[in-house]
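Only one chain comes next, encoded as structure tokens, the form predicted alone.
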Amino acid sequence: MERTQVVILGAGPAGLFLSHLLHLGGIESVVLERRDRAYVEGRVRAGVLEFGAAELLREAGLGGRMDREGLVHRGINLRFAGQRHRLDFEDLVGRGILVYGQQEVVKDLIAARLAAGGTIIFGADAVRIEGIESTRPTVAYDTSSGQGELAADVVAGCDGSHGTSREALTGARRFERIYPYAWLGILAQTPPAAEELIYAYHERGFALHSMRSPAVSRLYLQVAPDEELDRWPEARIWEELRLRLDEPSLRPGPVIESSITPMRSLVIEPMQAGRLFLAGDAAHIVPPTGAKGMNLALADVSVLAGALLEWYRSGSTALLDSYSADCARRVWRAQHFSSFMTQLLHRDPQGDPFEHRLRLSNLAYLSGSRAAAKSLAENYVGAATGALG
């Protein structure tokens, strides 16, 4: 059996950066990943960074690549009832976001581990995890050339939502909510219609127009949730996505990647049991409409390692023992925009027109109020300073 300080579960944004934090504070950490190396580059997911975010980025020096290609937002776009309206973040609350895709993120922080002879083993199924309520928990995990099992001090779940981790944890309390919506994503290789996000509502349908960089443009619509892919050819994809955005700017391109997604929100609480700690999706789920995703997670990890960090160099656990609750906050409040967001743009599927006009009605209030854009913006950008709020 081998050991190591910290096992972390999963190389996505929320595993690699808390590998990344505790290197800069001299712990140990191994990373697992079930995927090979090629699939999680490539990856397509969320693609907003919140103020802070990148900022946290920034200090744990990995920004530079991300400050010259990434994309700078100072506002976005809301557009109902045949109008587009400008919400400028910069001059309701003083910041912006950056457009900076997850898997660039990921590319970044795989890049940094490894050239700092961090150890990632892409290819490594966790099938196991023993013992979290001792000082030694244990991983089991497959590789095509065998079978390993580590030895930790602590065991990060940062696996997702569909990983060994969750399965885990014991004790744990399960909050959830399923929306009658699902979006139907496409990549594809057309440049961007408008310099910054477009979110529709319509009487058809939501729909988002969004960028991954001057060339690539991510696009979806609003469908239901037992919609299947192949009905929705290119053609009828573009077609619904000019009437739904009215851009003329909009040029229909290659689809690199299409993918339907349907919308859920859901909270494990607490997101600890004895050494067993989960971040990012293996804690929570937000619906991709308000842009928290990859936010929250990176905020978790950044609260887990300060906490890990606290323990080794004291021997307090008081930080660990608060770690979900220090979390709670800024995931509830999330999940409370996410939801927000989510049912202001989405059309009722049963085509209610009372509550079409209510929508209407809000989108109007939003877009005329400075004191209800403000709020609007306070919550898309996320904090000041940090990404903990």
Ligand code: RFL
Second form
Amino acid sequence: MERTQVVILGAGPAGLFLSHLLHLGGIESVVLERRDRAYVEGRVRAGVLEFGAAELLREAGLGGRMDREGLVHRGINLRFAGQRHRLDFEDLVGRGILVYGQQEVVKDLIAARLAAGGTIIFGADAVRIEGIESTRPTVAYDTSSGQGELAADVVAGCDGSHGTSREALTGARRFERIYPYAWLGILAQTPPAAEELIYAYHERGFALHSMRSPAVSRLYLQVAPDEELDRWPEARIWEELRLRLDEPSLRPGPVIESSITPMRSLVIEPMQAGRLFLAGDAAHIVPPTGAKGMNLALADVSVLAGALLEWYRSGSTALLDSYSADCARRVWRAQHFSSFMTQLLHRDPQGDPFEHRLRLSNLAYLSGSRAAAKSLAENYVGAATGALG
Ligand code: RFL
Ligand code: PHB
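Return the form predicted together with the named molecule of this protein as a structure block, the form predicted alone having already been given.
In what comes next, the whole complex appears, and the chain from above leads the way.
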């Protein structure tokens, strides 16, 4: 059986960043990833980095391409009742956000790990975690050429929302909420219709205008949770975006990628049992409306890496013991904010007129009151817990 110090399940932002931070601290790890490298690098997901998350990447020496190609945004726009209102985050809370695709973060992390001689085993599906209550847990994994097994001091479950590590975490509580909405997302070869993000609340449903570069737009539409992509030919998607976003400069362009994502909130607590630690989507899922998922994943593993380094250095388990509680504060704030943004901006599927008027009232309040706008800004940029700098 092979041996390493930390075995990490999953080469998403959480697993890769953890492996990188451990390496910087002189600790060896092996990353097991179910998919192949091209798949992982091509998967289109999140786009917004909080100020603090971008800073964490910079501090770890990963800011080069991010700062050259990432788009600095000072604020976002809310659109409702036929008007667009800008929330200027820099003015409200003194910081903005960085629009840089998750797949770019993942590419940068893989390149850094491989350049430093790190081990990422692609095509390795972790199937069994054993011995988490002992000092020598093991992970068995399947590859196309047979089964392998790794022994380690610690197992980090960074295997996302459909991984296996969550099931191995015995005795944890599960908090969950399902929403009656899904997002149809497209990546399109067309210049963004505006400089910043636009969150649009419309009688036809929510729409979001985002981007990846000056030539590539990322756009989303609220659809029913059981909606099928086949029912959305490109012409229908563009027409619906035109109606809901109401941006005269929105131009249809070739669609590079499209997918439908159901929305839910989930927290597993505590995020640890014995020598198994969960991080990122394996431990918690947020609906994407608050743009928090990738940021939470990066924040979790920076706490976990710090705790592991301290343990290897001094033998003290104090930081490992408080890992879950230390993360929970940020996780629950993000859960509340993501749930709030989701309820605020999505059309009630029953079309309840009372709900509609409540949403319009709150949107008007957020656009008109500096105190209300400041609260949203503080949460959006990740300053509401004070924990990310
Ligand atoms: P990931 O990225 O899902 O990575 C987990 C990895 O584990 C692998 N895996 C396994 N490997 C080995 N053995 C097994 N048994 C395995 N099971 C799974 C998987 O193949 C995968 O490579 O989780 P991680 O690292 O925790 O990162 C979390 C983020 O990916 C996620 O929170 C964000 O994408 C959420 N999200 C957003 N987050 C933001 O911060 N800002 C955003 O603007 C934002 N927008 C979004 C989003 C997610 C979206 N979708 C598609 C869910 C927009 C969308 C549409
Ligand atoms: C994205 O650019 O993909 C994006 C931006 C903001 C969100 C969700 C996704 O709230």
